[in-house]
Structure formats: C-alpha cells, structure tokens
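Here you get one chain, nothing else, as structure tokens; it is the form predicted alone.
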Amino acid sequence: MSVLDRIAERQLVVVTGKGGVGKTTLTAVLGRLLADRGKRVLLLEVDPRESLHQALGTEPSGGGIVQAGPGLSIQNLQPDAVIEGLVREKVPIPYLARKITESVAFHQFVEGAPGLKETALLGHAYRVLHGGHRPRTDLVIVDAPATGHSATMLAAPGLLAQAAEGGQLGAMASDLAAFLADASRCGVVLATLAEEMPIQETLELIALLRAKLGIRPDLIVANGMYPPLPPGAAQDPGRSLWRARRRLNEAELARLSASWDGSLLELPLLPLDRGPALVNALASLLKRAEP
C-alpha cells in the first residue's frame, strides 16, 4: 500500500510545518488528489488571512463551505465562530443564545479554558465527519497551525477533557481525543523545505509529537527542491548558485532521513505562481513521486 493509499483511508489529517514551507499548497495538492481518488474532501483553513482559496482559483470562504472541484471543498474557520455557533446550538432561543455570547463571563470563559478553541476547531471536523453533515464528506484535511502551535491543538482535546471532566464538554472533549489517538483514523502530513532552519523544526516536530501525543506522521513532504542540472551544463554564475543550493537540499534531506526511517517525498521547484495550475502541476508529480 503506498502512503497516499494509507492517507486516503484516515477521517482526518493534519498538515503542519514551519511558516512558508508551502504548508497550504501542500494541504490544497492532497486534497486535489484524494478528491480525483473519488474521496468527499473537505480542506479546513484556520488562518484569518484566508490564503487557500488562492491556491485553489476559488472565491475566500468567509466561514462558508466553497466548491473547489469536484468532491473537493474548502472552509475558512474560526474558533469563536465555532463555539458561539455551539452555543446557539444548545440554546434554539435567538435571544439567550445571543445574551450568553455577548456576555462578559462568556468571553472570559473562552479565552480562559486551556485548549477550548483548539478542542472547538478539531471538534467540528470530528462533527463534519460524524454529524450526519450536508453534503456528506470522506476525509477532513486540515491547513493547520504552523509547527509547535499544531502539537498543542492535537493535545488540546485530551487537556480540556481532563479540565471538565465529568461534565458535557469533558465527555465531548474525551471523545474527540480519543478519536485524534487512533491511528487508523487521523494522521499528521508534515511539510519542509530542505534547509536547515525547517529541517530542524521537521526534527524537532517529529520527537514533539512522538513524547506528548505518541503519533508518528504519515509523511514528509520536502517542497521547493532545487531540481538537479543535466551533466555537462555551463558553469556559469547562475548555474553555480543552481549546484549549490542542489547540494544543500541534498545534505539537509540526508541529515533528515539519519532520524526518520518513515515515508519522506519530494517536490521541486517550479515557475508558477500560487494558484490552480501549480496545484495540479504539484499533484501530478506527487502522485508520481510515490514508491
């Protein structure tokens, strides 16, 4: 089975890395590649700057579902916005509903209970999934937050449940970490670059996730690699630069894979600006990329 196969069989996953790895191009080519597989896709974006609509040629979500193809959609989401949402869930009357959300003690509450917003942003995936949600969706990808900041919303279930345990919110947070710890149903997909700065975080995120959570990720995705000149090229300035920046790739990846035995894929670098065509270009050569 090649590790897209294995990715296409998991509910949820999470892609992270470093900030301006390519993380969420890296989210928009799984999901352009799982949808063509016959999977419901739906992308999560949890950054307010709303960016994956660019890769994708589709309108900003706005907290919207957007078609983006195909089985493939997209969502921009916000953590109080989710849990205000809950609110008038539990509370059908308009009027209490918005009392309790514009109180005070509410938004003290919010902002005071560890991981409440991260358990709220993982929490409606679960329920996406789960929630007998319109249209129906296979697998929840999510453009997550960058590096250490995605090892602390994968624990933030398993923190509030014990915070309110023996309460509502402790027995759906309980739920919901339990979910995130079984390995046939989530995974975690890390981007990089093949330089030092993200190889080190890469490390760094491997042993994080494997001391606090126990989860292995699924795969490496290295963007941006320098491709390797034809034998005999010029040597000219440009060309030079070319060879080393190669050669840098090339030892970071090989100081990379001294500590990760796990799947690890390239992608190069290519002449296209952010958007559908680099996507499918990057899909494309993903797909063959697998062993």
Ligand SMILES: Nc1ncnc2c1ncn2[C@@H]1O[C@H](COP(=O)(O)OP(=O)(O)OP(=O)(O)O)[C@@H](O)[C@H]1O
Second form
Amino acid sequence: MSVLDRIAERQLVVVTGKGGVGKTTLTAVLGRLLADRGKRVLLLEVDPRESLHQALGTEPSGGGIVQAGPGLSIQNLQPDAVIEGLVREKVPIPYLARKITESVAFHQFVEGAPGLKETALLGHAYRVLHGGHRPRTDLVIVDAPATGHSATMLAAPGLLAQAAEGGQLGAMASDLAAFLADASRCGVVLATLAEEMPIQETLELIALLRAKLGIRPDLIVANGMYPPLPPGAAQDPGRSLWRARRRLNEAELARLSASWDGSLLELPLLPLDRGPALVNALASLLKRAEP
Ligand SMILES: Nc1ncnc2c1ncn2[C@@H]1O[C@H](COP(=O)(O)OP(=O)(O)OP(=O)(O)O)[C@@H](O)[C@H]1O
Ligand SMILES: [Mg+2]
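Return one more block: the form predicted together with the named molecule, after the form predicted alone shown previously.
First the chain shown before, then all remaining chains and molecules of the complex.
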C-alpha cells in the first residue's frame, strides 16, 4: 500500500510543520490528489489570515464552506464562532443563546477552560464526518497551526476530558480523544524545508508526538527542494548559490533520514506563485514521487 493509499483511508489528517514551510500549500495538494481519487474532501483552515482559498483559486471562505472543484471544499474556522454555534444549537431560543454568548461568564469559561478552543475545532471536523451532515464528507484535512501549537491542539481533547470530569462536555471531549488516538482513522502529515531550523523542529515534533500522544506521522514532505544543478558552465555566482542550496538540502535530508525511517517524499521549489497552477503541478509531482 502506498503512502497516499494509506492517507486516502483516513477520516482526519492534520497537516503541520514550522511556519512558512508550505503547510497550506501541502493541504491544498493533498486535498486535490485525494479528491481526484474520488474522495469527498473538506479542507479546514484554522489561520484567520485565510490563504487556502488563494492556493486553490476560490473566493475566501469567511467561515462558510466554499467549493474548490469536484469533491473538494474548503472552510476557514474560528474557534469562538464554532463554540457560539454550538451554544445556539443547544439553546434554540435565539434571545437566550445571545444572552449566554454575550455574557462575561461565558467568555471567561471559553478563555479559561484548558483546550476548549482547540477541542471545538477538532470537534467540528468530527461532527462534519459523523454528525449526519449532507453531502457526506469522507476525509477532513486540517491545515493546522505551526508545530508546537498543533501538538497542543491534538492533546487538547484528552486534557479537556480529564478537566471536565464527565458531563456532556467531558463525554464529547473523551469521544474526540479516542477518535484522534485511533491510528486507523486519524493521521498526521508533516511539512518541512530541508534546512537546519525546520528539520530541527521536525525532529523535535516527531519526538513530541510520540512521547505525548503515541502518534507517528504518516508522511513527511520535504518541500521547496532545490532541483539538482543541470550540467553546464560552472563558475557564475548564481550557479554556485544554487549548488550550495542543493547541497544544504541534501545534507539536511540525510540528517532527517538518520532519525526517521517512515515515509518521506520530496517536492521541488517551483518558479510559480501561490495559486492553482502551483498546487496542480505539486500534486502531480507528489503522485510521481511515491515509490
Ligand atoms: N514547492 C513550492 N514551490 C514554490 N513555492 C512554494 C512551494 N511551496 C510553497 N510555496 C510558496 O511558499 C509560500 C508559503 O507557503 P504556505 O503558505 O503553504 O506555507 P505555510 O507553512 O502554510 O505558512 P504559514 O506558517 O504562514 O501558514 C507561499 O507563497 C507558497 O505559494
Ligand atoms: Mg499556512
């Protein structure tokens, strides 16, 4: 079974990595690839700066679901809005629901409860998958916050379940924690650059996920690789710089491979701006990069 086959079997995939390494781009690439395989995929973006729509060439989500092609949609999600939506659902009288969400006590609870916001985001993904939503979604891919924050996010439902000690909220958090711990349904994909700091953070995140949550990533993607230097006249500065970057990429990949024996795929740095052309080109390269 190839790594993309394995990821296609998942219900939830969390894409994370250091800031700026290509998480959003990779989320769009995986979404495109898996939708092309006939999966109904929802990409959830947590970042309020909203850039996923630019990668896929749609209008911004602004919180709603936006179609990005056959079988592929995106949604930008803000935790406060998700939590307020839950209150409105449980308290169907609009006036009362508003009184609750506008109260100081409610805001103190939302800000103070450990892991509540992160749990709300993952809980939204769980409800999209299992809450009887139509049209059905087979797979949710989360464009997660950068490294440390994503480990906090994945640990949040377990912490909240302990803190809530039963009750409706505790039961919901504990169901979600069990779902996240199920390696047959949930996976993590790490994006990185083959440079010193991102590789260091990747190694630290692998160790953290294992120690804290018992999670082993499905895949690491080394993005933005300088392509090998084509043969030709050797001495101009541009070529020297290219060669130096390529050597650095290779050395850092070797350092990663010395501690990581799981799936590792490379994507090149392409001379294309953020947008569908870049995503489509990277999607066909990722498919071909599979052994
Ligand atoms: N393989 C690539 N070739 C060319 N450009 C790329 C490649 N991968 C990503 N980019 C570009 O690099 C920039 C950063 O990528 P992206 O927004 O996906 O990173 P990110 O990890 O989501 O960043 P952030 O941490 O800020 O959310 C974008 O402009 C994107 O188009
Ligand atoms: Mg991003």
